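Just one chain is shown here, as structure tokens, and it is the form predicted alone.
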Amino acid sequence: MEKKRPVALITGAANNIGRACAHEFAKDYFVILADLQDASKVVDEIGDNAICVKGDVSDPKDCRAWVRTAEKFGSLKCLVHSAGITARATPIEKLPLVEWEAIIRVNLTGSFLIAQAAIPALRRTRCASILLISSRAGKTGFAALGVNLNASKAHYSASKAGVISLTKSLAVELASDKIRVNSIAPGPIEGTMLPKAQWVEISKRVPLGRLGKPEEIAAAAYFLCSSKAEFITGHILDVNGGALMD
């Protein structure tokens, strides 16, 4: 019987970190590129080793459909969840409930929904991995490095803190199934939609003196999902140029 090829499901794959992860994982996996946006350009870049699927990570039906698609192409070995949205800086006392709920729904509830949908398929594969993208903001409570601290994006930071806690809960719960669960907490990364002058100011506050590259996050994600990291689970890996050392 022909052995099924390993499949990686990557959310948020149309841009930035998710796009870099798609290229990194396509070296050894068939990749399913899931995004609310059209990721067909990324498929064109990768070639025959990828397909794209559209949908909303905050919709459980879409999450389940992505997993079903993944299993049509092989054994789901890795879930790399990069999909998420950012937030405008707003003081907590002026933060509309609708904005709070939108960020939590996509960033935290979306992480729960895609993990929940993928677990049965990952359990069938065994020795599988879940990698969630959190953020330095989930540890510090603010999203910018000394920029506009009076408007700290509390809803974004809270959503990413939830992702960190969810990572640890899943790691404990799924350990007996040989499913490892880890997270990367990126610092400031190139490609985020901010004015160039603001990024220059932020980079001055990073000990390594620059912004990170999406490819550096992708490389770390690949390592955590690889056989070289088989004794690592429940870990939150800081990739931030020294912006946070804890």
Ligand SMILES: NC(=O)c1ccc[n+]([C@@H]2O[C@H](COP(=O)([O-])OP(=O)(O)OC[C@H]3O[C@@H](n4cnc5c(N)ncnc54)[C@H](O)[C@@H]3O)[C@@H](O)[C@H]2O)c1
Contents of the next structure:
Amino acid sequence: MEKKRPVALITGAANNIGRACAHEFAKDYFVILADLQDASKVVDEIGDNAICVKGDVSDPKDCRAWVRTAEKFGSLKCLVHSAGITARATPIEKLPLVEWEAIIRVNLTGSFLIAQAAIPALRRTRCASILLISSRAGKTGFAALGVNLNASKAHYSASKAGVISLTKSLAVELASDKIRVNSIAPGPIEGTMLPKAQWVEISKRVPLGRLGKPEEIAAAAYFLCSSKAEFITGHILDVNGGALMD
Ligand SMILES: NC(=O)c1ccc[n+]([C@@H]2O[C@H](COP(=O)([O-])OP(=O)(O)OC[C@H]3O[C@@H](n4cnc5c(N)ncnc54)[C@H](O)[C@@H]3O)[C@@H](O)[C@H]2O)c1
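Having displayed the form predicted alone, please output the structure of the form predicted in complex with this ligand.
In what comes next, the whole complex appears, and the chain from above leads the way.
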């Protein structure tokens, strides 16, 4: 009989990076695919060892419900938080407060809420870990891409800078519980967040000459959550084709 698998809770798992993480982690973990959208297609792709749960990462009740569901399937070993939303580039003086708050609410407050909900369950598991997806934009600001210097996604980059800082604070705070906390800061990745019409132009600004693939983020996420990375915590891993060498 197969040994009971550890459980990985993956947010944003209906699409792209989260979906690729679901496939990667399903090799060894029982995966809980959490998303605002229905992720049952991804469950079908994976087969056994996956279920999906719907909800909003910016709602603390949904986050707690996801964790309760996860613990029904075994010990929660990792939280991979990929759910996030992007923003339209806007001159800062024209940026409505409601748009600023919506981005901060999902990307930053959502990271806090899902971590907060998962920590008690992760503490009950030996050597657990949290992996938050931030962004290269959280390190450099969005205007650094140079697409349009008169408008930026200041709210998006500020939210992701917050995720980077949250990662480091949690890494210190949770170290005595042996919970490791890391982040991946992806550069431009294939998917719907970046309009396909811009891919060629964006690729020209990436030293490796292309966009990344969601599977490449998933492979790095899997490593950071694995026992091979047991001495790595508080790290922000650039996976960006050389677009930023930090
Ligand atoms: N694609 C890129 O180029 C890129 C680059 C850097 C960072 N990132 C970050 O990587 C993460 C994943 O990006 P992606 O390309 O897979 O995006 P995506 O839009 O393809 O997928 C994001 C998923 O998150 C879900 N989601 C959105 N809001 C949610 C909420 N409130 N509650 C629950 N689920 C919610 C969506 O339904 C979707 O399935 C995001 O955090 C994004 O900011 C992406």
